[in-house]
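Only one chain is included here, represented as structure tokens and corresponding to the form predicted alone.
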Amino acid sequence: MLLRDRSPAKTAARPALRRHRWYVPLVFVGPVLILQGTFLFTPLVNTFVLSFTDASTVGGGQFVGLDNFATLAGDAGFWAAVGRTFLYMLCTVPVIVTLSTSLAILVNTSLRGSAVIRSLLFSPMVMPLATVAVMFQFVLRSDGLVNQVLGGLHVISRPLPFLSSSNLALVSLMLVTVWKGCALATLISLAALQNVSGELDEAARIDGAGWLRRTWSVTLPQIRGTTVLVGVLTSISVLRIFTEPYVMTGGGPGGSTETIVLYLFEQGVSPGTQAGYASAISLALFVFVLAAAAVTWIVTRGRRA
């Protein structure tokens, strides 16, 4: 009798639930789609349209076809910024990936004082990048902390031009990027290490493998996917590098630290400049980011196969 009483209620509830089920996903996804459409896709479409015009930053423009891209292809300043940015990426990304993975393995071990080390490692994450850039600007300038310490120890006879030399300025910016970028990369790698199977490590230990051998042959292969992800995210972040050169050197000396985004800013965001030409630079940067992600995916796919 009890079953007979419940069956009609269930039968009546199911059609009502099915009738209202269609809008439930829209309630959750709708706000995100609105935000993405407003702040991501609309500017992207607008940038695409502007790249075919001669619009300025303070007024409209006319359709000029592929003129902006033709000018971009012969712009020596743009290609110098591209080469400088890719050099920046080739020098910093391997260091960040290697250093963050090593630090994550070190922090993941049960060493005394690891909690203090974690706090020190992750402290750059809570600091705004502009604040970090200003801080290192004071530390690395001619009368900054580093030169004062080296001079006090009689290591140098005169201040080193960390930010005013065309040879040292880019290297100084790279060190800041590595210091800042290692925090998030270490956190991602550490999260991956928490899911590494302890059984495989224990089996290797029983077979007589040492810590270094177990780390190289057991631990690192299990977090390979995360390591690739860290490399992709870091590469994309470095391709869009802007704050460090803008705040610390302003692109100088002599344009030696001018990156793609900083060049884009100078061409299209400053008052009186060309928004159409800057939009063409933005699309070129978008292609570079896609190419970097595609190359990484192809290399990773080849290794998995």
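Just so we're on the same page, rigid core means the largest C-alpha set that superposes within 1.5 Å between forms. Positions refer to the first chain, counted from 1. Worth saying up front: this structure is predicted, and the values here are computed from it rather than measured. What changes on going to the form predicted together with the partner chain:
- With the core held fixed between the two forms, V27 has its Cα displaced by at least 2 Å.
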Given for the second form:
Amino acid sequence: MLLRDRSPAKTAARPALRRHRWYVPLVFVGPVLILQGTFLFTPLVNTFVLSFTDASTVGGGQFVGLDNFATLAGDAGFWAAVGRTFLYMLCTVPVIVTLSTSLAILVNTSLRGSAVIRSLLFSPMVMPLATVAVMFQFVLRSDGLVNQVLGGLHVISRPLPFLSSSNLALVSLMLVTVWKGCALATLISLAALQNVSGELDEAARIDGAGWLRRTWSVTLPQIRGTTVLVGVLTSISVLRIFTEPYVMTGGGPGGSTETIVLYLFEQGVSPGTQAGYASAISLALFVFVLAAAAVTWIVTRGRRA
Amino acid sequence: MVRRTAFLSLAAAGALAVAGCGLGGAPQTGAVDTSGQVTGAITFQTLQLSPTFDKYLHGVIAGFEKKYPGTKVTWNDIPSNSAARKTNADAVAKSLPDVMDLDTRTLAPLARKGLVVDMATSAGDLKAGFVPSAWKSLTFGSTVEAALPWYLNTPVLLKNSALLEQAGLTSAPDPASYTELVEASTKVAQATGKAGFQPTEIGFPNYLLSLGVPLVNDQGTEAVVNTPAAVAFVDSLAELQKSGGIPADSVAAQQRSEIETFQEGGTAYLETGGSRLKIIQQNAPAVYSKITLGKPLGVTGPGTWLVPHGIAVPKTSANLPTAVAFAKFLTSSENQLALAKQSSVFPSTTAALDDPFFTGDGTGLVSKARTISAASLKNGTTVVLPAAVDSEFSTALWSAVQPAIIGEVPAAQALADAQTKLTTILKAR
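Right, and the form predicted together with the partner chain of this protein, after the form predicted alone?
Every chain and every other molecule in the complex is listed next, the one we just looked at coming first.
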């Protein structure tokens, strides 16, 4: 109510406060702004500027206008990487969202041993992605664990080339992404499930609804927002996928696992390559990420309304 | 006021960004004068030599400061795997160390842009003292000699005698070329179920070069990899992939994993520097006990490969006379010989290679390997890849031939694709 007080004394005092204290919020957010400005904003502006130059990784370069973007538009290698990355996203995101939500619902039950299962489920989260990738490289190689198990069970007669086949390599990487990505997604979904109303569930039970019906019609609608959040976060993460292909296949065989970021890395991070062109690629990736987030937001806004 | 502050901040950030990305001023690329009095302070950067060679390098620095009173050398050692990133960042910021130990992969872009002192001009009188292929390996087009050759490495052929015995190849002559290596690998696979050797991304251009494939044209502007010899070789690798003559996961293997495969007993042959022997001895003593040595492939033909490290001086150095003087001092025969005697690398000067240390008839594997590799250097049987064939070239070439090796596309098509892609890369430079 005090804020709505429009007495002459108050209105006279307010301009003075504004004049002298506009900097107070800046004092509080200043340190964060400086850090963000140094490590986020400046590199972003730098990347934007570089994308209009022919600079190499060792510096130099002249402004070349939109040449890099024109080249990018006709770069078959880039568009192949874009297509591959979106395919990666379309295949992994629904699986991660579905699997993590299902796992969260399962471990949310108070069965004996569920604490142990929760720990096991979340263990991939604490492992660095590079470590996970190296581990799976051993697991999936021709004489690795998976081939030995399948061979031992007489499911296959000769080892499957999980990482050495253009058809299988991308699928193998997707499996690793799903394995790793499910941990965090499950944790987020589980946190949302903790807030689901037990009374609604109880009411549905009294009305005679079974477990499946209650889960589908009562529980899942209550965590829809979180599920969408998991989908958005996972989509953005997958669009920037790099570690799995870089460590496990190097983008091969023959570029069959080359994603946008790996393509960017090859074009402009290795010594002597084109930093200007790579900056243009990174800006394109930035637009893709924004677009993915925007589409998801628009779709869910419609549903929320 | 707030608006004005925000506008000024944005303008400052923009200016900083433009300056930071290297567009703030033209780099120094023309000829520079390196003559003058040798005095004052310089910085010197090496790649992963500390702490093993602390005593040696402190000794060299002390010797230089004593020879040139008034000089001060500040030594900095960085990990090898961060050398490229740090050098790139330093080049953009124009803060490269005065004297740099660099591999050719990191040096090449600096040389192509003319950012380092041309040693052919500043130290051309020393050229005759260096191993010719070592000198040639640091030549990058417009910059005639981008660095003074420092330490070198060149391979020997490690053989797993147990596998060769099973394959009936014990008394057979060692493969002398990659074509013969493919033939021997086929026999190894048939008899033992193990692979003969593991092809690698780094090694692949060397394989083609030794088969007479030029890789690039004389000007270094177009790739030349689609030749009948190259097609036949890739076809033979595809056959080996089917028969098990190379490991099934060769195309997906990490760099240097060929050493792990060999020390696990998975391959019969490994062409590598003698320094790997100690590592294999530590990691796999059972395999080490079965190792015999042979001459590197190509040594009786076009030549074997060479890995050089060079000492470069950036043109942005504020003390060029002292920096060049230190580069010469460090790469002198005496100092190189002292380094080689306490390591497994080789000196790049012919005088140092004449030392009895490299011609001894030691009985140990390390000593034998040293003698074989030194002979390659002294006899002039080492070759260097064309300057245009750098890591970017090797990566693109290897990526293009992978589908052919695993039998998904014909070798001719893969090499034609590779040639187109590589030419595009070369023309963009």
